[in-house]
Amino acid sequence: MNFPSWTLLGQSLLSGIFIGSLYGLLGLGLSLSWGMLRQINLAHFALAFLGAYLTFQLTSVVGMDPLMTLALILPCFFAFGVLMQWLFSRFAISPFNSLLVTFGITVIIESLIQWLWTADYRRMDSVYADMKFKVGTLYVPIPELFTLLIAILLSLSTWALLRYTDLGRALRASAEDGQIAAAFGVNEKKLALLLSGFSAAFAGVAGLCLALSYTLSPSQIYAWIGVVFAAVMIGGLGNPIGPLVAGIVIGVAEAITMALISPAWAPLVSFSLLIIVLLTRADKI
C-alpha cells in the first residue's frame, strides 16, 4: 500500500467534513420526526431530492439564484409536512406503519421526478459551481462550504430552540409524555403539525445543498438512506446536533478509508460504526 501525500490526506479530510455535514443535514429532519413524533419517515429522502430537482428547475429554467429558490420551496415543503402529519394523526398511523406508508410516498415522489425530469443525470449550473478558494495547499469549494455552514446553523438553532424556548420545552414534554403534557395545557396535535412542517422544510434545505454540489438522478434517493440512517442512530434520535457530529465522523472515516485503502471499502465504514455503537449501548437499550 502506497501512503498518499499529506496534501491528499488533508483534502480527503476536508471532503469528509463536507460530505459528513450533508449527512447531518439530511438526518436533521429525520431525527426530529423519528425521535419526537415516533415516525420513521423514509419520504424525507425523496423530499430532499424533490427539493434538489425544484432548485435545478428554478435555477436553470427560470434563472433564479439557487439560494433564492428557498423562498418558494420551503413554504411548500412546510405545508406538505403539515399535511402528512395531519393524515398520519387522522388515521392513527403507528411507527411501523409510518415506515411502510412513507416508503410508498418515496416511490410516488421518485416516479414523479422521473416523469417530469426523466431518469437522465442532471447537473445544475450556477454562479457558485466553480467558486473555490485556497488555504495553503488545500482547495475549499464554496458550495460545500455553504452546506457545512447551513448544517451547523440549522442544527445549533434547532438545539437552542428546543432547549431554551417555551416552544421547545413544550415539544420535548409532548415527545416524552403527550398525555401529561396535555394535562398542563400543551396542544400536542398542533405541535406535531409544526414539527413535521419544519422537518419537511429541512429536507428542502438539504435538497438545495444536493443540487449545488452533486449530479442528480432519481435512483440516488436510495443510495443515501443507509448512511444517513446510521448517522441518525449514532447521533441519537431527537437530537439536533447528534446527526451532524455523527455524519462528520462517518464522512471523515469514509474519506480517509478511500484515500488509504480503496473506495470499495468506504460503504463499510458507516455500518461498522453503527454496529459498534449499538453493541456498546446494548445494556442501555
The other form holds:
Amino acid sequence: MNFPSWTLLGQSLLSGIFIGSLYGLLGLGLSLSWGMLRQINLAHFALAFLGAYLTFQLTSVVGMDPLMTLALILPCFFAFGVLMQWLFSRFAISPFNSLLVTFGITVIIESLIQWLWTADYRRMDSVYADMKFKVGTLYVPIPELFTLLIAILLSLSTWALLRYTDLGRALRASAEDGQIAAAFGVNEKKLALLLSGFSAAFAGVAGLCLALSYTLSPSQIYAWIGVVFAAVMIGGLGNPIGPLVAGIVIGVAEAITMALISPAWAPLVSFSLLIIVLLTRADKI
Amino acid sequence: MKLITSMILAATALLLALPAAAAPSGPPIKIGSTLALTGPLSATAMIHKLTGEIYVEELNKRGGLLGRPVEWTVKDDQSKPDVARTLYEQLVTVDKVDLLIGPYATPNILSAIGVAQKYQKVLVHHTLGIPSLAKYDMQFPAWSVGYNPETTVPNTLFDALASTTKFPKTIAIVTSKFPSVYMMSVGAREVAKKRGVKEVLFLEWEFGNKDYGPIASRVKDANPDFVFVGAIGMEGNQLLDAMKKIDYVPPLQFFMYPAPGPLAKAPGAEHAFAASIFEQHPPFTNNPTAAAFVKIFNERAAKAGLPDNSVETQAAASYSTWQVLEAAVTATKSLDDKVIAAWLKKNKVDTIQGRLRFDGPSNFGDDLMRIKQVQNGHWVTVWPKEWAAPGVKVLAQ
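With the form predicted on its own done, generate the form predicted in complex with the partner chain in the same format.
Below is the whole assembly, all chains and molecules, this chain first.
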C-alpha cells in the first residue's frame, strides 16, 4: 500500500472537519430539545431541509443574498418551534410519543417540499458557491468554512447563555426538575416555548448551510438522521457543545477512513464510535 | 393517368372525411403499475409517470387498445421493493388489472417480477440494470442494454475513446455500491484490463454517501488519464463539486447513470461521457413518433416543473415499455398473458430507441447503449458514429 500524500491527508482532514461541523449544527437543536424538553424531535431534520429549500427559493427566484434569507427564515422558524411546543404541551405528548408525532410532521413537511419543489434535485447557485482560498497546497471552500464558523458561534453562544445567564440557569433548572424549578418561580412552560423556538431557528440556520454546499432533494432528509443522532448521543443530550465536538470527531474519522482505507468503510465509523460510547459512558449521555 | 389521379383524390377525400381514429368504447382495459413517486428514487420516477400519462392519453386518442379505452393505475411504491411487491399483489388481486407494467429501478422491478411470476402475468419493464437476475420467462425488458451490459457498455465506451487521439493509459474507477452501478464498474475494471489500460485507483462508497471530499482528493492524488465514475443520480454531481473545490478536473471522465440535466450544467462536466439509449436530436428524432413524443414531453415536463425537460434514457425506456405492450396486444388482439408473451418472444418491436428483440438470455436482446458527451453544456450522442448528432464527434479534453 502506498502511503497517501500529505496533501491528500490534509485535504481529507479539512473535509472531515467541515462535514463534522454540519453534523454538529444539525445536532444542536436536536440535542437541546431532546435533553431539555425530553422530545426526540425528528422533525428537526425536515425543518432544516425546509429551511434549505426556502433559502434556495429566496435566492434563486427572489434574488436575495443567501445570508440575508435568514432575516425571513429565522423568525418564521422560531414561531413554528413555539407553535409546535405549545401543541405538544397542550396535548401532553410524552417523550416516546414525540418521536412518533415528529416523524409524522417530518413526512408532512417532506410531502410539502415535494409538492412545492417536486422530487427533482435542486442546487442553489450563489456567489459563494465557487469561493475558496488556498493555504499551502490545501483548498479551503468558503461555504464550508462559513458552516464551521457559524456552528462554533452558535454552540458557544448557546453554551454561554445556558451557563452564565439567569435565563440559562432557569432553563437548566427546568430540565433538571420542572416542579422544583416552578416552586422557585421559574415559568417552565414559557421557557419550553422559547427553547423550542430557538431549536427550530437553529434548524433554519443549518438549512442555509445545507443549501450553500449540497444538492437538495426531499428524500435527503432521512440521509442525515443516523449520523446526526450518533453525534448528539456521543456529545451528550442537552449539551450545546457536545454535538459539534462529536460531529467533528465523526467527520474527521470518516474522512480519514476514506483517505486511508475505503470510502465504503466510512459509515461504520460513526456507529462504531456510538457503540463504544454507549458501552463505556452510557451514564454520561 | 386521369383515372389514377381521380382515384388518389377520391381516396384522399375519403381519408379526410374519416375521423382520426374511432373513439374507444366498452369497458376499459386496466393497466397497473407502481412507481417510486416518493423516496430517494422519486426524481427519476416522475419522468416515468409523465411519460406514462402522455402515452396513455395519446393511445386513447388513437382509439385505445383493441378499441377499448385504457386506464392506467399507478401506485406509489415509496422507492421500496417490499412496498412494490405488496402493491403489485394488490393490483392483481384487488384492482384486478388486465395487464402489468414494470416499476422504476432494479430492486423494485425484481419485486414486481416475483409477483408477475406468481400470477403468471406478462411484465414489460423499464431500466432493469442487472439482466442476469431476471429469471422469469414472461418478463420483457424495454431498456435495451443487452444481457452483458457490464462488458458491452464499457467496450462501447473504450471504442469511443479509441476514436480520439488521447486513448487513456491509466484509469481510476470510483463507484457507488448501488447494485446495478457497482456491477457495471466491476465490469469496466475487467474491460480496462483487457484493453491495456492500467488501473491506478479503485474506490467504492456506500449509496447515500455525503462527503465526497476525500474521494475527490484520492482521485486527484492518483492522477489518472481517465476516471470511470460509477455513480447514480446526483452522486456524480456531488463528486464533481468536490473535485471542483480542489481545482481538479480529470482529463477524461465517464459517469454511469448520472442525473443527466444537472450533470450537463455542472461546472467541470464539459466533455464528460455517459451512456444513453436516446437523445433528442437526429438521427433519433428522424423517427416521427420520437419527434412527436419529444415535443409533447418537453412541453409537459416544463409545465410539471421538472428542472430537466429533455427526453433521454429514462423517458425513452419508459415510452418503449408502453410501445412494446401496445404492439403485442394489437398484434395478438388478446389480453391473454401467455399469448402476448409468446408473440413477444417471436417478434421484434420498433420503438423510439430502436428495434427490440426478446429472444436472448432472460429475454434480453441487443445492447443499444450509445455514448453521449457534454458539449457546450448539452448532451449529444457521439458514438457509434451512425447515432452521433449531426456534425458532432468525440472530443477529448
